[in-house]
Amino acid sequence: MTNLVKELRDVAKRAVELAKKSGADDAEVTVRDGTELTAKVRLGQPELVQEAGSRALGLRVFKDRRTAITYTSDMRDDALDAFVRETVRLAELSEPDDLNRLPEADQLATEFPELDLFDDKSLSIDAAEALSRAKRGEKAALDHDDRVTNSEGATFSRTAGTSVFANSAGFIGDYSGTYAALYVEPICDDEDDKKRNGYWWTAGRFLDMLDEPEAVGKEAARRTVARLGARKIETCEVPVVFDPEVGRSIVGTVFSVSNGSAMYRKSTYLLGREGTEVASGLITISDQPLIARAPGSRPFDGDGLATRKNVIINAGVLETVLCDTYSARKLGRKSTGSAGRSVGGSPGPITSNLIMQPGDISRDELIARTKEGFYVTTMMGFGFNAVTGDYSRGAAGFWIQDGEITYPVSEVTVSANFDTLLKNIDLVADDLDLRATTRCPTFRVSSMTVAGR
């Protein structure tokens, strides 16, 4: 590993200077290198087995307030001398922008922490390997309950890259990562012939992270098996409560509205609102790049500032938007150091790890606490107006009669206005999801509409 981050970092600090050299006022270079391993089984059949390495290198110049953006996977002192000197006559052809320029030097990292994103063991996961938990899990998900009659599979992946990025203004910073999961998909047979697909999954930086094959494989079937014999529902107001599967494309959706990106375009309803109350005193919400082993930390962000951690949204009021370097200049304000790209795209705001702040009771007892209502465990569809914030999505679930869960439920449509649901979130319970870059607990909306037949 010591050798290859040597020689990426040796890669891009050529390019910085080759684009100098080729009249590039500044430049900026990512240079990623990763391997992937996937492989899937269907019946205990091995369906695919794919294994692939990639490297690239994005490139950003920056001539008279012009830029341009490339990338290539050919770096090769001959390619990348002569692809180097196009982008520069590319950035000249360009509209020119005032705020197409670096971050102030003394923005940039200078140190950088250790968050432990790399797991060695996992390495040692070979196809093999690979097919062998994918099969565990299934055949767990397939003899846990006769009812389970068939499968849509069974996958294992596990990648691992190491990404480095400079620029013309002195930074260099890389870090390495890997990551593994588990999903598992068993079907049922239901009345009128009809198919019903659940599913479990489990992953994480270190292969210890991750769930026993077995455990995934069971928990599939299990909310496979309950959804069986669903059915539609009047159309009612009623509160609903979100699993945490499907609470975080809510706060996914929070932070859609909160980047500098849709401030600065106008496209958001939450625009002129920073310091206001948007949400339930009960919600907070934060973007955490530095905490150790998780899916989306990263010590520096995309533009070569220091992360942090930064609040969105603080007892329902709304503190920080997150911007990169650009989005930040356009507000008249500094970057939160929220940059992300790809290898050959433009920087823009995202998040590392976007975090709903756990309540103080259990998920049994916010359900006891529901009389009557809709507990959503599956999402479909996106309906989601991001200026007037008109929201409404297919669902599935449970209903909820006198604090118990009862019979499944689906082909129901939940729709609120956004600002309305996030102020109505009137219990959070304590079972934080830890598995994705999103995380959020179980939660209730006081009321919503339910659409059924």
The other form holds:
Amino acid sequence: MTNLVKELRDVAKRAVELAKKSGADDAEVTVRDGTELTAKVRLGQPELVQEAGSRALGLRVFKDRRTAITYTSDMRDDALDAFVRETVRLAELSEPDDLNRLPEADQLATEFPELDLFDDKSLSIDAAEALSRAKRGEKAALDHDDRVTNSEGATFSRTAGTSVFANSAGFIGDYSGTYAALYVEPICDDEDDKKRNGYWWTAGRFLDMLDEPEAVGKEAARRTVARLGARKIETCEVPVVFDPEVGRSIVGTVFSVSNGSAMYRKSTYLLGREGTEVASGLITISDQPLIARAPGSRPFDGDGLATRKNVIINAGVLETVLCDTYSARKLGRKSTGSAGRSVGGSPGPITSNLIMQPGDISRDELIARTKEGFYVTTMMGFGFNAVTGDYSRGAAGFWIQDGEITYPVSEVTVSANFDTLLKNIDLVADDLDLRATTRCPTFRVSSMTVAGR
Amino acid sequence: MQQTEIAAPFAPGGEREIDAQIAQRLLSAALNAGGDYADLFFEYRVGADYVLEEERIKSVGRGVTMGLGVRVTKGDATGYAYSEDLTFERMAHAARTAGQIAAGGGSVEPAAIEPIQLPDFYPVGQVSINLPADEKLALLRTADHAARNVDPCIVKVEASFTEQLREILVVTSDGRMSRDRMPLIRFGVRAVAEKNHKRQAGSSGGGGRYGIDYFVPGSGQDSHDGDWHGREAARIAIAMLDAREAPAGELTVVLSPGDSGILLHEAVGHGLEADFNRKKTSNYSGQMGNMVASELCTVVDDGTVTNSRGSINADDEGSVGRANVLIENGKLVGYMHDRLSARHFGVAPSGNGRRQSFRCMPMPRMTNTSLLAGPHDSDEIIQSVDRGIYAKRFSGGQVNISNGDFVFSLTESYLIENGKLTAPLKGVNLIGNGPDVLRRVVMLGNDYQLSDGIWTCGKDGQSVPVGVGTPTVKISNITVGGTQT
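Structure of the form predicted in complex with its partner chain, please, following the form predicted on its own?
Next comes the full complex, this chain leading.
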């Protein structure tokens, strides 16, 4: 155990003890410590170097089934003492709820799998090296094509963080992780004073998982140049293909309407649909917190429970509703080990690595099988009503004609009811994207309304 | 965290008081490596929130953050570092770290520091967070009752109240020192209606840089109380139970006054933030003096609106808040600047350099952005439409700065048929291109309204509170993203 981890664990234990001493029946403490380095270059020149560390403590106390949640960045002994006492007093303002208590003791994690989330090499990147990687990425984009005429810049960032969680039932756990990313954003000048922007990125917990900056820059340039001459199309109903860059948000939306909190709040159109078909048989979506080196992995959840793989949708059937302890109790069932909490926030169900299972045809084959359709690479806006499932987003991408990607399209929307959308997924490619915490392959929805002219 | 007057530890008389002399020493450390400008941003933020769910106060929260952000610039390059620890050694370390951006070159000495007196655009009798919780909890209960009493089909009600007090101290190497104290409250209620196997949700809320009396009936404030917001949330949820599929394709759209300003915020606001124009990455780059909207349109960003959510006595670089005309009768006349972009364009900073917290560097941001009133009566505008959509409530918007495409999400809208509002429509997005849409503003109401204080703007991962405002607006045609073709 490093000195830092020991220090954070000591603070967490001390805060739990103070809470008990101040009259709390029980307490939970989260302590997070993080460092960041961000380096941005634009047109070859350094634009920003930001370097700092921060630390915060979050506390939840229970007293007579009442609760309060607070946070502070001041962990000096005296300050912490006053902070904890005030939190216990604050709890008296809330009203009793029988479900306001710690998880059952036998539910708490006792073993912590080693997930290999920390890369010393990533942490050792200094400002000069970060600037150099960003510069290489941006230069590759500018050099790749003459039509790349400008740049929003390239940013290399690395973060390292440690999270400790402790409660008054004796649970204490910690994990540390690193994450580095390079993001390149070229710009092209188009007609009518319009600019066309695009981006590409690479990221990973380990430095050696990142693509070379040159490869990122080239792909960013390719994607941006492809946007030149984008135009609006006539309103139509056609098959719509989702690139993983946007498909990911659809997979995230599935979670937003299938978790325990949305269920007990009646804030989802999937209420009462467990065990029934909610998507096409081609769809299997699972949450997998125990993948070594993956960006969303974690050995225990925000309530101190062991994490595990949960299959949310299995071949189209809604199988598991992800729950934290509170929402599980609300629904009269057991937590799925899916609690998350920010420092000073209420716990609630979250995902770790949310993964849509790939299919068995290539992306090119998927497009080749589409006679006419819209290939979406960008989505905008917040047009989703969770209660009814009405889904309408701004979109841009490419027109598919006779199985081939043709001209770029912009300023249109794609709409459908989300229930229908999931059931109408009729092709899933094998190109699972591994960089993000929510991962999916390219997939096709057999019909959606594309609104344009 | 006692229920007494809150004061930042770095304020005069505080245990970590920052005076001109300490600031001067930190600025010297920041400029030591050759930077040409530096500033210090001290921030102390106390926040609290109260949540009601299932007819009881579910949770109460409170939090404090404090820190110093140090910025050093050398040409267009910025070095930034921050510290949560306000001991001199840690602050000096942050100053030196930020200063490293300037490798070499002669070092500049910071100018003598003069305190600046700021105007007061948000006079508040009593800052809400200094008061006991009773009134805040009563507000939540009132809204809950009001929503439930509208109709038995209201099956869920959630209400929340958040309050914040942010104290900032900005000291710059050109010798300016300013302190500000910024209160902010926000209240919201959400209701779910259920009838004949259909469910719908509705929300309502408000706030600003006010005291809690803003939500108390009969307080003399021109505002809605908790009871009104509760009934309004229930009304929307029930109205939407009968919503039908929205049309798809280009249609005439009439925007209601107030919150519709989000369209303006997305369609032109972001594109006129000068950082994008300095880098020539906005579709408004190089358009100064050109007609970019219909002659009816005059657009103003105004940080001085009394008590509004987006108002600032000074921005987060210490420039005094002010009103800036961006578009005058259709012609582009001004951008919104922070220090960096103002220097680039050779103009004075416009009071738009804002940041989320001491952990972030400032950028040009909007304050309260408005489309000013026009000549038409709102009834006359609706009556002029044969077939179109009336947009009443919104959940937000987003823009692509480069090409100007923006979306705007409607949560409550109605079909207009033969000059009358008819059927409610399901949630739908509008998508348009900023300059195109502003040229299609064909009628403008005389009923200007500022939004109630609920909006937050995100840019590059930083969130800041903003206000928006419009009169009734008629757009001749814009793409409506429904499903009915």
